[in-house]
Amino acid sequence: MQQFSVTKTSLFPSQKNRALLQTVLEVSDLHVSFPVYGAEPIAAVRGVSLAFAQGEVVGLVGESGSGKTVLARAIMGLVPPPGRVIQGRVLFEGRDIGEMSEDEMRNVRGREISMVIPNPRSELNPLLRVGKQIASVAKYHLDIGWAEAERMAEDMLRKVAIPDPKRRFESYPHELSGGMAQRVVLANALICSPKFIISDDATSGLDVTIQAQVLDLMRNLVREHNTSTLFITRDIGITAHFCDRVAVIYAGAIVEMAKRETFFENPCHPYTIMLLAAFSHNPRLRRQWFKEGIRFKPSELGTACPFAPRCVRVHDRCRHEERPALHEIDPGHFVRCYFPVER
């Protein structure tokens, strides 16, 4: 069985094509931790590096508690207290977000970087009509008058396929269905044509029919505006239809990353295969890759491979040596594993 050494990885799918890609946002060796009274801090994000080309959609897949939302908040400069970035940086068009003032970040959020969250009703002000809320975003960030902002808001409601946008412009959030509320939040996020958008499990609370409609709508709008996107989800199947690249995160670290076709045709990390097996209708396949293991907090893992307690392919090296780094096993295909699955 071939073993891979630890080497420094590139952030883009291919070194050959790297020069051809315009970087919009780059996350470099990012570490985020949360202090705990009387105990070691909890490392929620551990050494994540990602880069996004213009117009590229990168899917980030992982189970609850893997660090997806903390990473998204760190990119927005909104790590919830008492958490903090202890190492690494986030560069947006060459500017370090961590060094921006709060006033500078207010101009970036909403105007150049936007976020769509899974609970639209917590995002919308229940006391304001939805059209006014969307128009307020445009007026603040684009420095335009109310008449122009309201015209843009109504047009955006039309683009996100809200029926009868003139009437819905005057609606309050409680008068909207879940699917409509999610479309309004999407309109809010896209009205200023941001260069980077984060979708944090944005369709998880919708039924499958509405979910498919919102996903198609989001994909079309992202392509129309050539917006780079971080698409966070717990449903690995969605990434097959929506994303250009897919990254899998476990215990705060990326364990596999590849172009979409490569990712689904040749998954190599045991955790990735376990996630895919969970969607299989074959019980033998699920049993083959599932192993009961002790789950640790990232702070309790030490320096060994964090997936070792649950891995069906675990070796002594995995338990006792430093955790492996991302290694490029094929062009644009990175795996954090000493013993990746070979075919």
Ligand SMILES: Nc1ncnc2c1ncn2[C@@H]1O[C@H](COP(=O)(O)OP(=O)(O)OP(=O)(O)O)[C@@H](O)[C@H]1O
Given for the second form:
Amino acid sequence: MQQFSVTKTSLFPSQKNRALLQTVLEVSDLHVSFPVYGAEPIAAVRGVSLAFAQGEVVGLVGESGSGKTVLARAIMGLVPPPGRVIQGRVLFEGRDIGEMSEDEMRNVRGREISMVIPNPRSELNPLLRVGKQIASVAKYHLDIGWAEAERMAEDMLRKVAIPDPKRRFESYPHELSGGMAQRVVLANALICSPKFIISDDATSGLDVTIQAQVLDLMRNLVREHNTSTLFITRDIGITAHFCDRVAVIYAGAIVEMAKRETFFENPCHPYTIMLLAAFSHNPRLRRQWFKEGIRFKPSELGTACPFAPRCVRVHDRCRHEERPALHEIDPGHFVRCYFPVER
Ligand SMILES: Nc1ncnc2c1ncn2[C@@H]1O[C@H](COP(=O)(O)OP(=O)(O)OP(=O)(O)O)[C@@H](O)[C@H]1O
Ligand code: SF4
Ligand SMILES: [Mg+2]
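The structure above corresponds to the form predicted alone; please give the structure of the form predicted together with this ligand next.
What follows is the whole complex; the chain from before opens it.
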């Protein structure tokens, strides 16, 4: 397999298809770390580069603690202190998010970039009727009057498939089921037709049937509005239905990224295959790719391949050389591994 280095122009899966599309958001070599008193800082995000074309849905898959939320928050300009971006940048429509003032950022958040998180109740004000909450987002960002904002909010409740939207407009959050509350949060996130949306494990608290409904709805709405999306999940299976492109993150770094079809037909990184094997009903496959009992610890990263202790293909080189770089093994297919699986 021929190997190429990652270049700025090769971040998209298909040059031919994507070249003419506008890049809405671009993350370049982003590093985020958390200082730890008396110890090495925790490197939560380590050199992530990812660009989103208009309307493109990119799935980001990785287990707990791999850096998904920290990356999402860095994109929103909201890294929780004492964490900070120590290198790299996020460009939204060519503007550097790190250089925007708090006022500029407030206008961007909610209006142009918005985020949906798993616990809808923490997002909603328990004392305000849900219709009013959605309408106030529109009023604040779009500079419109109450009547227009409320009309938009009711329309949005209809779009997120809330039954009897007129009546639900007047409900308080505690009167809604979890699935309905998540739809309201989605309505809040989409009311201003943002150009970029982040869904951070947004449906993980819902039961499976409701989760599927909310996901379907989200997919239809982002397609309809041509919204670029970062779709974060721990469930690699969901990305097969939802995303144009899939990236796998391990220990704060992307280890594999490809167009959805390539990703599922030809996964190459041992960690990707391990995640896929976890979903398989074939116990032999699971045994083949799993090393039991070893978990990733962010405080024990080292400088070599961080997946080495768990990798069934590990060689001496993996333990002793620098962490492998991300290579483009086929056009648009990137892998960070010295010994990618070849088919
Ligand atoms: N506020 C914080 N203070 C210190 N370290 C943090 C903080 N937030 C995150 N981290 C570190 O960053 C790493 C990545 O955390 P992050 O929340 O991004 O994981 P995640 O991939 O979103 O996990 P999950 O799937 O459980 O949501 C964690 O392992 C943790 O060590
Ligand atoms: S570099 Fe080595 S240890 Fe790391 S994922 Fe590849 S084969 Fe496994
Ligand atoms: Mg998270």
